[in-house]
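The chain below stands alone, shown as structure tokens; this is the form predicted alone.
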Amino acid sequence: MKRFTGLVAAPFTPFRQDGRVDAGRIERLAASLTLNKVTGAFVCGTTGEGVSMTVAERMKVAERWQACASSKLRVIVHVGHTSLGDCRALAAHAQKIGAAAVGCMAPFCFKPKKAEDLTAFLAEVAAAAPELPFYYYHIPCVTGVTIPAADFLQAAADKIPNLAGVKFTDENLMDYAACVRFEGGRFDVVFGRDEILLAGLALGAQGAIGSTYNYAAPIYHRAIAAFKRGDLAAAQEAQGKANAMIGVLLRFGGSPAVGKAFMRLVGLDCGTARLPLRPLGEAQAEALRAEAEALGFFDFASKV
């Protein structure tokens, strides 16, 4: 199995002002993820607003990321549904059009109580693309499935044929560290808080997924060469200089819509956003814009 190593960015899914997915500006999010050495795409993720998509319309997505990734940028597909025969779908769409891996999260109505229920569940996902390597995707801030995932890694190690690994979303770093360290490092564990990455790094993970790296790569790849070389205090600035950008995008609500108004700070238009969540306003957007230049956001933006 090939594991994920560096920055995966988890990027944007673009939308027309009707509300329609404009594919036809994926292209260019793809050759800048290559272009600033991101490693990877988990497309229609959380930050992709994947649950906020129709079927047919991620499949569309997938197929165009998938179109568009160079050699050097490996394409996830996330699945995750409420619907198990949908995520089913999905993961057989993923596997026919050639992608790299599926990521799934939890069920986030009827919610698994337990480690084995939510292995059941996935499990059937993970069957529909057995070519595929899969991963959990655990995100309890969003699903509210709170189980730990090195639970789940006790529960699904060998059930799950083609289980890969965790998209590791959540501040339990204790978790985290024991899913790293389950049965001697079987799994990849790909770490998914970009404002933790530095925490992440001392806990062993070799790879990151994240909404920031879409337009701020070059901090994080700052911050993970000055942890490589033994240089704790460069790393915390950068990873200092990240978490200010990302004060910044809190104090603006936090959202995917807020993401893509960075997203324009670096000429990268990725249009609306799906309700319920709502854009920035033409003053929200220059108040955004004066704080990040403030701190210096340009000089460690993304290339386009």
Second form
Protein chains: 4
Amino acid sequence: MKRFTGLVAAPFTPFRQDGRVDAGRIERLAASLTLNKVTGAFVCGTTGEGVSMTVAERMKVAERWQACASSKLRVIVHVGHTSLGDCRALAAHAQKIGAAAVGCMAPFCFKPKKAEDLTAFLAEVAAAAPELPFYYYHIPCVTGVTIPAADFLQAAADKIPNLAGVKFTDENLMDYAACVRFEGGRFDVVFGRDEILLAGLALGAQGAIGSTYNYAAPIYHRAIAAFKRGDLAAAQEAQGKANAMIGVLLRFGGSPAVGKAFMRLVGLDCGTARLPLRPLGEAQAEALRAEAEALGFFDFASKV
Amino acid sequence: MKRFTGLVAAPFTPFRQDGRVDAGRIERLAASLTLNKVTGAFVCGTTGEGVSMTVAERMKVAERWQACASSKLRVIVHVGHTSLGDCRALAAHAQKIGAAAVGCMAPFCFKPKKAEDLTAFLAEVAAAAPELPFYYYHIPCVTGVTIPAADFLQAAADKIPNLAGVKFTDENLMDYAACVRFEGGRFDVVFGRDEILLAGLALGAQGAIGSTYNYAAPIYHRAIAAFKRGDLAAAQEAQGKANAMIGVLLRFGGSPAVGKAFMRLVGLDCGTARLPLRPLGEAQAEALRAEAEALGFFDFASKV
Amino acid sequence: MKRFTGLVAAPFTPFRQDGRVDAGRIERLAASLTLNKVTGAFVCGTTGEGVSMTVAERMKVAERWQACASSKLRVIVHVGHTSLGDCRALAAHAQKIGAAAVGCMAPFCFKPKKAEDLTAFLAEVAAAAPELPFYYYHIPCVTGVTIPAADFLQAAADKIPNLAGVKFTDENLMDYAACVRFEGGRFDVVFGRDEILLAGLALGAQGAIGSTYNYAAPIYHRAIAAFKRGDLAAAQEAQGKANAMIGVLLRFGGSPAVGKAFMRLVGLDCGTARLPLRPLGEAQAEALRAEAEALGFFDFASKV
Amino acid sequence: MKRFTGLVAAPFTPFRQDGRVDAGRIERLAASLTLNKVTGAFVCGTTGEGVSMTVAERMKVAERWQACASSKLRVIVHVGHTSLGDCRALAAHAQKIGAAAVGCMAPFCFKPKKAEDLTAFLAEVAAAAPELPFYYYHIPCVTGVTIPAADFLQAAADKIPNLAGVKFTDENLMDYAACVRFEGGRFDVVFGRDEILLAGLALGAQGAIGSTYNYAAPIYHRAIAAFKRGDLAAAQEAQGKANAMIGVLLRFGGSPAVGKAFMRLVGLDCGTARLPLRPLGEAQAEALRAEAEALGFFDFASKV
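Can you return the structure of this protein in the form predicted together with another copy of the chain rather than the form predicted alone?
Expanding to the full complex; the earlier chain stays at the top.
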């Protein structure tokens, strides 16, 4: 299986003002990703408000994204849910439509406390799409499941035949390094913290999945290139610019609703956000634009 | 609207060994509740593993319970989910089948931080079953939504026309008391912590919803009766016995899977639990029986 | 040993504007406590900013309080610290000056995870004042030590000869009830949550230690009396008034610095608070007075 | 002021079996640090069990370390405490004995919530040693003070004249990067997470303070050298070896008591640990030695 390298975006899901999925906007999002050398799309995840959609809606969104897939833009379908039945239906559907991979977060209502229980759940999900590589989406700040990802790999490595790796979205970088080095690098451990991408690179990351790669890919490309040629100062300079932008994102709340305001700045309108999220009001959106502009956002924003 | 008084059980959902819903067992569960003077059933909640079922399964379970409803056993259908669309479909269905009320927890993936956002979400849910009383299911230890319930009442009282009350499952009893006393007792604030029922009574609880009322209702009836006649020592004695039992429940993990092992002890087999929960193994179940027996469980267990 | 019954205050420590201890003010505080039928003083605890003082200062404050002690006002000296040597020095001093009892919180920098480790530490403290009853001050929200108090009692009951009880300041009332009922009521488990005193009474509390008993004892006496005569509505009414006041306290930050603003309202000036606490500014103090007045504080405030 | 570069150890404090400080052992510890090219000693911090000592003991330990200081081993005295008076006394003493710098953690009982309050406290501490560079010791996992260090710098930069930097011990590396880049690198932001040193280097760390540099400095020197010459694979290999060792440390509890067991392995006996910590028993110590040996610890342990 080909690993995910470079930048992979976790796309936003466009919603109309009446709340319905606005799938017609997906094609333009996909084109922008390819234009900005983003190599994959992790759809229906947290950024994509996957859990705020019904199963039918999630399938529809996945289909549209897969219809835009290419050798330059591979699609990972996130199928995480609290109901195993729904996860399996979504995984089987992802395989049917020819997605590149399946991702799944830990069940987040009844929270597994042991790696064996997490493995038992995810094994059932992975088995519903046996021909696709399976990624565990490790994001404790959302799921509340704090089992170290390396402990999961230990428990799951020989229990989930199509286990391919982890989307690692956590601050515990000792755990990240342990995943990367697990059995000599057996798994594809994609880095999921845009704001410390440089730290991930130092610890061995080859690919990264994040939400800000939707609208600010160029600054991260700059950071990666500088890091690879050994110019740490330039890499830190680029990461610093990205982090100033992320600082704005967080000050406004940090949710996908705020991310959609950034998307609008680059000309990619994704409509509203779904409850319980609330879209930014006009005054807020204007304030965000002003802050973004002040820190030079338009110099490194994604092209459309 | 008639308030919920006395004990209301949050029933377990029976599952076959192959994982399918075993709805045929529900009638016997309902009969036992009535026999033990339990006045209501809060179905498809956390104890009922609601979030581990598909929408279709939840509707099927709700229908079977409603078919067993009577003036002595009113059914509240829990419709909580992360997807508003699914919540609304479940709420509309609950109204259609003639349930007594609808309950809904906070969305638990994107966690509202402000009472206004929580209200906005729940208002949409409540509006899908406008003829039914609506209860907010406050359970921060599961949802991670820590907005005080009294703050929610403040925000929602005039925004949700059919708001009837709260199922309050939290340790913050200052908040509980504030809910009870809100606008002179305007709302029905049902107490959701079996292990400190006496504390709830002291602060004004008239009704209580819990999982252990499925299999140990008599000991709580004894506690309530003693409290009402002013015999605190006897009330504490009864609560103490219940808590010894709850201590066993917690030592074995505390999940609905452990509750189902208690159900088996009283002769009400609810089958297996769904992943990510795991049923107790035989040795564990036997150990649980021994501990339960040693503390006198069979002297105060529910009748069948 | 005579148990602590009724209300026990955790007094504030008066500081001059230059930050020095203003021990001369203690006598007046003690007189007000006695006047308001408060039966004890738990000095140099969290309310008393004990950990913000040097060992020498804590001894001086304890001495002044003990000089005001009587059969109607017994003094418990809190000796908690991160350094065992300092705890022991303070405990020995408390015994030397004739205090009624010693209290000690868990060490709060290196936080014990096992009841045995907590017991080992506290046993050394208790042994430094072998002739005094020893109370474990259980306050996880401050210490971060979350070992259930009942587990501590189990581990310590036969290891600390002078163990007399627990000052229980936590929301886990299942744990509180377990402590009260431990070995048939062997220990004196004083209730430490003013805002849910009624809940404590229902679970068997005979005494209560708190900070708001310094300035609002009458309303709690009213609640206790009503509860004892079986008039729950009146008891809840009184608790409700107290909680409105506590609501103000919390909205202004909840620290001893805010408590001192309440003290000033009843005419008991305790001076400033020590860093890292900051005294309320004049405008804030005025706003607090207005809110307190609006909820009827002066109708139930302590007398001086 | 000369910044701290390379490795700085946070030394253990030797205690006799009877619990007294065993200052005579300090000289040998200092010699080992210099031999292993460790450039500084951060004494009486968490590793040094500073808060478990009395003020007099802390001064004695600081004096002994300062007596071993040289141009190759600069001593930073940690003066953190909950009592400002004690902090100031310790800071003044550090200046008097000629230490290179003062460090202070946030007060950890009353926990400041705003950067201004933290600044107000630390400004008073820093003012007691006005001729020494002052470092804020940011370690939220111990203090519970979660104010981002960059927010502290923003508040304190112009309020604390001798503010020199931060000892940064946290997982929030976005905050770390912000501190490093604050006003173009105005402050010395020393990295405090041994297990992710590579991540720190990528984000601009020039120096690092940690506990495992006491007994395993060579493997970190190897990691740093490899990183500097651009050999990431070798750097990750060295970090991986270090992390295998840290994994053992954590599995045995992670406290300074376990660290002292590692010290014994390299021939540097630091005696017992103080309550509430407990020294490893003989069987545990033997098990630790076996695990350490199995992962190659003796190939990269510090020399004596």
